[in-house]
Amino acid sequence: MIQKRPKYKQIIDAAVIAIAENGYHQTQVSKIAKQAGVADGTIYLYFKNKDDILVSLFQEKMGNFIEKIEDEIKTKQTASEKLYFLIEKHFSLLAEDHHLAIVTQLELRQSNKELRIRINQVLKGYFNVLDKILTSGKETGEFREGLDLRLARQMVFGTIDEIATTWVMNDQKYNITEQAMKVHELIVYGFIHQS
């Protein structure tokens, strides 16, 4: 498979940083093919255009972190742990790479329709895990009955999206895993006194 040959993960790698460091509009073909040590043509063994390398970089990375969370997720007993381990690894993925946070959180965002789409497609399995947490919470009776999923799903990803955005705004001048705690509560506990 070709997500497994070394240059492929090269390429990515050298992506995330000539995106990050420039800017997705202003980063040519030829800047990622220096970054990554390859010749111009080696990358379109690899990828259609552009484009294809933002998704793709996307995909994999995303992709690794879903398996992780996925893989670790089933030690946690509750959906409250579920729901914090999956901020906390959201926020500390972010923080070991600052570059990815920079592509994650703002180069991403781009206008062209069809990108966003292929985008979407790849948050899908992000989601899921996030509903497989929230249900079983409803299931087990921790959250409550009447909870609406994709509000619920919206909320929690929106939240955990704007203060990663926010960080990086702010050249992750902060700890942002130590977030991690004072979101969950937020989200889990609202704005209502705990008697």
Contents of the next structure:
Protein chains: 4
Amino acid sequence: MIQKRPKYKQIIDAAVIAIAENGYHQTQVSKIAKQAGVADGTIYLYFKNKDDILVSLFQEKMGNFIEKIEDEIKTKQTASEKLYFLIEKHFSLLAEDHHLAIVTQLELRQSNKELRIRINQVLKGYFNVLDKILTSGKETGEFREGLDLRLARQMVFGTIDEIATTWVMNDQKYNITEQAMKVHELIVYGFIHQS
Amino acid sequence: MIQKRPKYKQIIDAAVIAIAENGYHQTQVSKIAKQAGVADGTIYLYFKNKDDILVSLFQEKMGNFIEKIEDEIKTKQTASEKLYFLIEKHFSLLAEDHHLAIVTQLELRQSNKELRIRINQVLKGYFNVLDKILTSGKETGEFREGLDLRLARQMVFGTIDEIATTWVMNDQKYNITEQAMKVHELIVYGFIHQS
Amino acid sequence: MIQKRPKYKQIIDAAVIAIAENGYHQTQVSKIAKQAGVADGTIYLYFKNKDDILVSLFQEKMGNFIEKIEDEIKTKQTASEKLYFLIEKHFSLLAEDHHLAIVTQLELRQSNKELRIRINQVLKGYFNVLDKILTSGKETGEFREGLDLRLARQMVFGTIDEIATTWVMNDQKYNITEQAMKVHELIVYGFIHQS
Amino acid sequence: MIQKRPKYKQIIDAAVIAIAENGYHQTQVSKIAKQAGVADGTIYLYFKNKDDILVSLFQEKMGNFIEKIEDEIKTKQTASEKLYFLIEKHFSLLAEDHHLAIVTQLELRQSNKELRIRINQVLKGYFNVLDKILTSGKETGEFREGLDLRLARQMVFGTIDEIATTWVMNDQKYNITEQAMKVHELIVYGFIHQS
DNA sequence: CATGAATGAGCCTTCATTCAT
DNA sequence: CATGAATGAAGGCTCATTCAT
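Coords for the form predicted in complex with the DNA, given the form predicted on its own:
First the chain shown before, then all remaining chains and molecules of the complex.
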């Protein structure tokens, strides 16, 4: 099959590398173009502006991830298993793409309010998956009835995100995927339960 | 008593307001100067550069907060109480200063790697407080023995931070301080325990 | 034939005029751009920075002059004739370009050490021509054997330069080219010889 | 005797050092003040502005030199002797004050037109001395009758100046005072005469 | 006379974006 | 579709100078 919009992906991938290696504000559009092997102007045939590259990149990578997760998660039985699976896959995604991890955890944050709104649009898909897991957990009785959906969702995402960011800031020195089990345990059982 | 470094605090406070209202990158140094009622050049008598204002602001505000917390927390008996106190005070801090909340949760993130390292220096104080609480909880048996200090700390901070950020992005429409109890419960008991 | 690097020369010529009329420090880059009929940013496609314009200008104008002189001087027989030719042409160069004279004799001096080193690189070509003339004069016996090459070269250049500078500072009121004969005589015969 | 205007000289001397070591444009007024051990504002009690320091410095140092020369030169008999004495003393002045040499030969040139006019005022004294020597030489028959006073004066000054500048730019590596004899010879006898 | 904190005018340079080819 | 030369807006920072003490 012929690649759809080959230059689009080419530019996205170039942007991930360039931004990860130089930082968003230090990455000129011309640098991305060079890395992608296209002319500066070509970028603007595929993206509205520089910010759009950053968002599109996130949409592409994180969107794909969410879709995949949503599919695969159906094979898991319990809400707890689903949650573990999500955590593990999220960490794996970052661990497998060194550059993406930097862009996602550090560079993406350097965006203005407008950008962050579009980024949150993408995250909505992630939050939906989480909500489904939590709701199903409540329905089956795995999770307690009174569990506040919004707070729980924010706890899960906030925890995963913070752990990932710290890991990236420590130059990804340790194996983050290995921690999925303990993180899952911490979220589900809190500080008290003896596991 | 004569105010210590009145211009310094004057500029910090002006910066909080200006940056909260316009965004960091949209806030020219001259705008901060105007808001502070000083000349542009005066800024540079107290701060190395524009970025330094942002970090100093955080050092000043968050540093003070951490010191105060550290003191007050000693009056609390159990680790659980201490943790609740921290969460409640953190939310209160943001709820009480509309502008600071925006700067802390949104604008501060738009900083490059170097800045973030200095910000993390400040957060170390926060993390130390958290570690002390967690350790004391483990010692008294309130928290389980196997609790991973680092992960637990990251969970607490990640959760608080994410909840605060979402609240700010929703224009601080609801009362965040009220949620302290439920957040505390969620962290300590996880998804399962019936409280 | 298509002009080679038309914008480059365009900017150089604009810079000569603008700097001559306003002085180097009073000539903003935007002023040069306007004079050249290009955008400010275009300057930086051809020059590293403002200082680079000044040096490049000198390289271009003086470099061309030296090359031309080197060629034409070969047609002259004696060292004395060659020397006269050089002096006369040097004065002519300045007399024919009012603006260039100002820039060369006055504005170019307002440069820092780094710049002056690059300027001296260009002058090396000039000094080489001088050295060749002096050496040939010594070989043919026109000039005395004991003549110190370095000092003689510095005397010739220093004399020409000082006379040119004074002429420029006096608003180029008199005809400098006419003086070539007497200057040549002074240099070759000194204060004593009756010519 | 109580020093007259001790701070004035203090600042002048500080300026010579600071400017020699950092370059004129890199020497902030505050740097001169610090070097002089006075407050920034004090500078302006003695000098109109920054440029005025540079000119005053030159007036002080070169003015003194010219006065001294004018006196001492009277003891010399012939015009040639007088000229030699001048050259030798000029070189000595620079050789004896490393910093002054840099300021005089390099930094002083980085001045705008207005400054240079005031500098030339000081040099008029120098030129007068030269003119007297040359005129007397012509009267006694030492120098040829047709000698153009203005050109001869410019040749002497241009030669000395160029030799001094080159010496400074070469980091004053060799002994310049030693060259006085050969320079004198070159000026008086030109390229031809066998000395 | 002396201080030094405060002033504020001024400009080089970058770089996202455009558009003629 | 693709190019890349040209554009031009925009602002952080310096530092000579002032003046209240």
